[in-house]
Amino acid sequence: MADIALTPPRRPFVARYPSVIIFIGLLALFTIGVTVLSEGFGIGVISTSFVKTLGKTLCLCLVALAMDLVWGYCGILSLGHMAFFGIGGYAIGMWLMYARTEIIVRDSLAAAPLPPTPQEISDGIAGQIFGVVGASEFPPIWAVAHSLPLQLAAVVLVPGLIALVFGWLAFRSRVTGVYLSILTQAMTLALALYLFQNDSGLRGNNGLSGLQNLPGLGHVPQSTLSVIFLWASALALGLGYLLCAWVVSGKFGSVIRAIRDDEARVRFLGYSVEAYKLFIFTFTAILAGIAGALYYPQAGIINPAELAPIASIYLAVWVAIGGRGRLYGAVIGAAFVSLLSTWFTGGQAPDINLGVYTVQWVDWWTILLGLSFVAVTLFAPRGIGGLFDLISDRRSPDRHGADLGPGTGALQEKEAEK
């Protein structure tokens, strides 16, 4: 009887990608460490404001993951993903403002001789929220703002639907490269300009404020809430990293990398390039929306300036500095630049007196960031994440002009495993 070749069993996902376990383990240690050192649950070494900064940084790391997936792995340089980030913030911010204002209005009307009617309560809430823009009625966009489940659904559905429609129109027309980047930037600019108008229904330039005051939890100190949001942000980042790692693994991950490297050839091989790109674009938009929904309650305010195209450009810079095409690189880049930006722009970095001129980092930080991006692009295209490649010896084989495969230009098995 002929011997039957047995296919070796496929190893579990975590065994094939140990970096996922390492990342989640480090994230858990970081979160526990901050909790122990915080004012809310620990010994008070880390201030509440810095805990909020760390929580917001984790949210920025999540949106950087989304950017790396769509750009670093699929090759779509989107300059509009911070718009989805802002939409998620607006969606949860609407409920936060409505519920908090409702408590204030009910308390103020409680002393009235007659119990207030639902219409009086609704008019009072609308007047409190929209009086700043000269309005006293709820716009249609606030129809379900009173419902937390529906607003949480909006955090996912609205960015996803916008990305789905935009992506379907763009990808079916086979818009690629710089033209697609310009289109995403135009979409972001149009949305920001619309939100700046007072009749947009979202309070125009004033935006939504007081988001750090959670309805029904007024008795809970901010030191405690900051740690709770830190854990929520860490959980979202950990799950997001695990999900993104799963997406880029296996055949699906190979296809989107191939689309990044040679889209025409992938289409020639019979793959539906548009479907793959549309899935990645929509999926990452949803991730960005979730990150925004966790970020702005910690920031306390959101306005249309947060959706400006420059924010999405910053996002691309973070990913490039951290290392495009490496999930951990995106996280490193976002955390590094975000914390460094806080240090430079928060007045903590000492000014440098040159005699004839004093360098104030608040004014020079963006220039330093731009120079860093140029330096990384020219001298370290793998970014900070490339350092980990050197440590783990993940360098590409040096061919020295030799033919290292069964066919001309083919890759050896070891190189193909990368």
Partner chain sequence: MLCFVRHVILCSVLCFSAAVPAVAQDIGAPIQTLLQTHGEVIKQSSRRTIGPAIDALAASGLDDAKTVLERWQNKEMWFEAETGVFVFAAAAEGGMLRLFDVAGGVEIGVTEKRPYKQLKPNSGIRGLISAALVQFQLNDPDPSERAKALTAIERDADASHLAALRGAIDGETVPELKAKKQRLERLLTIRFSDDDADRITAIQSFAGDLGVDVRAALNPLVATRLDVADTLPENAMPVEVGTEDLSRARAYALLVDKELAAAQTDPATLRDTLIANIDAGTVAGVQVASLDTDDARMAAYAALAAQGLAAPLVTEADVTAALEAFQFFEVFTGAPVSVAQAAQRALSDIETRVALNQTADLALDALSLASIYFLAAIGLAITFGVMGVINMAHGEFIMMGAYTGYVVQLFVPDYTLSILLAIPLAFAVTFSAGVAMERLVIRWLYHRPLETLLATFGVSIALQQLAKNIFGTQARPLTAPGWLDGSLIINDIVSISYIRIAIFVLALLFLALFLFVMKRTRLGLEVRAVTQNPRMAASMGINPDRINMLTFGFGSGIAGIAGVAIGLYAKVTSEMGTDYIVQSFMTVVVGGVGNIWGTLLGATLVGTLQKGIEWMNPSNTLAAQTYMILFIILFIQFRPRGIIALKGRAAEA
Contents of the next structure:
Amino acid sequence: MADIALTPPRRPFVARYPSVIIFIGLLALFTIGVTVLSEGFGIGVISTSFVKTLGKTLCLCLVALAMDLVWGYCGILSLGHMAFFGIGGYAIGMWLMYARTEIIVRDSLAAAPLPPTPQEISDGIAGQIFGVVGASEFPPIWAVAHSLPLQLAAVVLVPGLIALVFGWLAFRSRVTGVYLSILTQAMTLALALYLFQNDSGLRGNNGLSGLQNLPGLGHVPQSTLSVIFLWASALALGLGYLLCAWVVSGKFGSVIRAIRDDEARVRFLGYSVEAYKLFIFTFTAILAGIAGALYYPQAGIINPAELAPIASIYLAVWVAIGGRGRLYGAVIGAAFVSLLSTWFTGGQAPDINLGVYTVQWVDWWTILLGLSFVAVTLFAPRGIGGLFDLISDRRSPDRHGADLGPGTGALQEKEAEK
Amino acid sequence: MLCFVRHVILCSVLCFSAAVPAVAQDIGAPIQTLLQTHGEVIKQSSRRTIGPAIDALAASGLDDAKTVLERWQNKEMWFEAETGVFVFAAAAEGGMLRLFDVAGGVEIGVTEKRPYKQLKPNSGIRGLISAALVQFQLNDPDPSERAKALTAIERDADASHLAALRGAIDGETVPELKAKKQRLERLLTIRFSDDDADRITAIQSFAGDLGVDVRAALNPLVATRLDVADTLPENAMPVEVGTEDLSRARAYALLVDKELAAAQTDPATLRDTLIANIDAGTVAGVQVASLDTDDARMAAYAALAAQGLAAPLVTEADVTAALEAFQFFEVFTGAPVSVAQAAQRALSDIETRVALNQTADLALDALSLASIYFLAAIGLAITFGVMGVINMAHGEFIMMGAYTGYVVQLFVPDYTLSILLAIPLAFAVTFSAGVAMERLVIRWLYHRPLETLLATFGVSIALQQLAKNIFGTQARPLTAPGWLDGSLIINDIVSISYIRIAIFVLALLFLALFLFVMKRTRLGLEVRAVTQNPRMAASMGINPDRINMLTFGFGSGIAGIAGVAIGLYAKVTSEMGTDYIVQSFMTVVVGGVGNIWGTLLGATLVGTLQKGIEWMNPSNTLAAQTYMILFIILFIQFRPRGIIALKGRAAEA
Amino acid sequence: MSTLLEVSGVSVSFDGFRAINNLTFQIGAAEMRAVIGPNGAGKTTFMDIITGKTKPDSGSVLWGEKSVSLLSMSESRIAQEGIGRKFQRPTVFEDQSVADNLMLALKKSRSPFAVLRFRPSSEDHDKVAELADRIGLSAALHRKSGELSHGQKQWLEIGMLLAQDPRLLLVDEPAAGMTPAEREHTTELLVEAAKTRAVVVVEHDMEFVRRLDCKVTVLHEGSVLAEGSLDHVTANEQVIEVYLGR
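Right, the form predicted on its own is done, so what does the form predicted in complex with the partner chain look like?
Now the complete complex, all chains and molecules, led by this one.
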């Protein structure tokens, strides 16, 4: 069988991973289809708000991809990635709000008899933005809000740095498994609570609003912008998918899956498990930040509730329902569950009249979601993605009941030592 | 003899001139005599001269004196113009007067108004009378009346009370009242005495006293007024400009107020002046379009000022120069310097004590918060600590317990009874919920902690929404029984509400219950056996399934009871569980998993920390929680296994 | 014979229980050594100390020609220094193919960025194929390792150890649960390995130890009870009492 080993090692990456081609193709088809059917560029079958929903869904798919990488592949059940997503949104939202308010303030001051001084403009913007929290000066955190390149850098750097510092602390002290999950949840809670304060400098629970209006593009209708954002989101998702697939395809992917299954063993192979975890945690945090930066201009508003721990839990729910440990599973889960959520909670789903009681989906959807999540965990750990295995005949080894994950991996080793 | 004669005359007068008097008036009564002695002064009714009369009445020691003063004050005292005899009188029907004897208040009869004249004390006299009356109240034979009088003075003291109070101390027999009177006397001395030496002695006697009343009496004495002059006057305390005590803006505003300096040209004035002087696109020869910086505007303004078209420009540099040219200082306005300084010393002494006591109060607060966290976490210490099952729906079990309490109160209006009913019922409800969850979900996921975490999240989401559907989103009250209202007050600073004490006691009870169950019962033994080695336990006839189910139920049931307690302290909402779940896990993890004493220490640490941070930044509890969580994340760096860490093989099993 | 690893005066206790008590141990650069001892003698803890999993309370562990201390190093750093460890129960990455497992273990830069850029060259593939051949898993190269038999997993793990090209191999009960034929093969693998590197085998099975034909160290209650050839130590009365006599 030596011939197998001697097959040319450098087959093209996409040839080895046909699912990447299929995914990119489907994504392109989807984007073209929506464009053709949209109001902005096509025949107007799909409303602008639905185009926005689809664009947002693509961003959620991107953050789900990040979650799958960190959880499905590396075994770190992070309950903090929606916080990184929110931070990305805040970072871009600060510029959007600043730049747009600046235009408004300049316009209103242009009518004044004297040309405005820089101080007057700055005071005007600060008054407009922070009036709701009773402040009239820019907090230090807004120091670079005037600059798009710097805020774009913040989209990447802030989540990345937070993840780097937090991850370094957590991994260094070998916090793993559920402990790590709880710690990430605590981090998320701390961030959300911090942002809820009025003196956080980010408008407390008012959050940032009016993000759908791009500064300088006031004349472009939302119907056009929505499609452009859809393209941007699709592009980001496509590139993100390629990048993730590249990361997990090679030896690096092999190492992180090994870490997921038995991190102690990987350590004895000479790999610094902490460095790998930190790399993946930070990388996915950045990915989440980028997804958030694309999501919130489409949503129009961001507030601290978006960062609450429950959001990150839902992210885990999407990935679990879609099927973790495979990239397309995360995308399917995020798209399927979030669209279904929109449908149910948007009041479009028909109520079910049981005679004595009418089931209103707005109220009951969350219960259904919670219970189906339990059911998926219990009966279909591979999620929706598992259905593809029936077609592709992909099998995973019989573990005799043993589960993936560092917790159980370590358990095997311990049993060995007894 | 004279008395007798007058009596007879009066009798005859009455007989002839009035309608039938029921009882004859006792003209010889001591009170009447006393009144007659001062009759002229009383009838004269002058604020200036009335003093001796009131004093005599007050000092007479007569039982009737108090009544006389009261009625006099109420304008119910009349006198017969001819004889000068004093009576009490009230209007009767038909414009008649109903008369009463000043001695004993016995009704004399109804008569025409004409021969009688009413005493109409003016407000000055009424004030003197009430001051004299206070003395009666302070000397009232009924101690409760005396206490009431003291309370009244405490509430609304007046300079006139001082003398009365001083007079009422020696005769006081009840020690507590005497102490109270003495204290009040010193307080009044501080506030009203004219003698500075007395005031200082009184102030010094209060060194270290924590009473709010003391601080209320002292604070006005140290009131100061900010002033400014070329040189520092005597007895003035200099104040530095640009410090926290005196900002530049405030200092300069004072200068402007005193017309020692011209107001600084603020940007708005500057702009308005420039606008007012726009002339064909230029201001003072400068193009308007170029006025888009502060410097350009100032230059243009200066040009205007030079032309006399605007007030001179006062720049920041001018302000600095002006501020440096003057001395800012504070002078005492509330009292003479010596008294104020004594008060200041006393206050700073008191502040030290207050700070100490506040620390004690904070410690109590922290302790009660710790008990809440302990209550919230103890169920988790069983399910997570002992069994290793991570139950994210734990917070929702707390919520279920609280709602059980709420529902019980809907049916049982008696709060004491309803709480007593709610506790076992909450245990039963959450015990069943826990058992159901263990059977349906968790037992399939043993040794798969991450999956357990996820599945219980699902349950948590569903339960929360279910509660929302049933009870709505608004907070529901869970009312504590009346005997838990109020607080245990140790002094004016240190106090703790009974409900917090109850929660503390409950936390101790739970600790005892946990220790008892785990160490002294068959169940505890079997639980420990199953968690340490399920296969071995099974081979010894223990049914691990049953034990796991019961243990999980027990932990959940305790969460339910904790829910009732927490519901009493906070509001019952469908989201209350999420408020406690992270803290609860933190408590267990920080303390050290698998050790109840660790959980206790963890709760103490988390509670103390949160209160401590809140104390440093009292306006912002959200920030306190943020920093606490950050601290815990750091803490876990240094003690990853918690405060009480199990070592060796046991820790890894 | 130069000393590769020198453990001296090492003690460690867990909650008062002395798992290792003033243990001293040496091994040369190309030497086979069997470590035997009853349950609880501290064999696994001994390995934990060398590989950095457990930090001793006292004593020193010196490594290599330069006698660097291993005590301040992390597990991964120690592994990179050239100490490989095989656990008692086979721990291979069951979700990945045999080739992936071997590729993972292959001696290459372990830094995340290097690994991210790493693409196997044909020499790497050859090396993996050659290793697979040595451990008799050529036919199973692209099967998931979770599908292998127990013995095959043991070999795969030994293969992974060899792929690491360590200077010291620590092997915990390699023959457990193997058929006689499989044992034969395992013995061959170990003896072959010991020609170029140090191998420490912890084993219960006396027959297997005899086959290895090497110096034996007997551990008891955390310290060395006897050391020498198998015949020598089995003649030792103390050893008979604590271990063989049971």
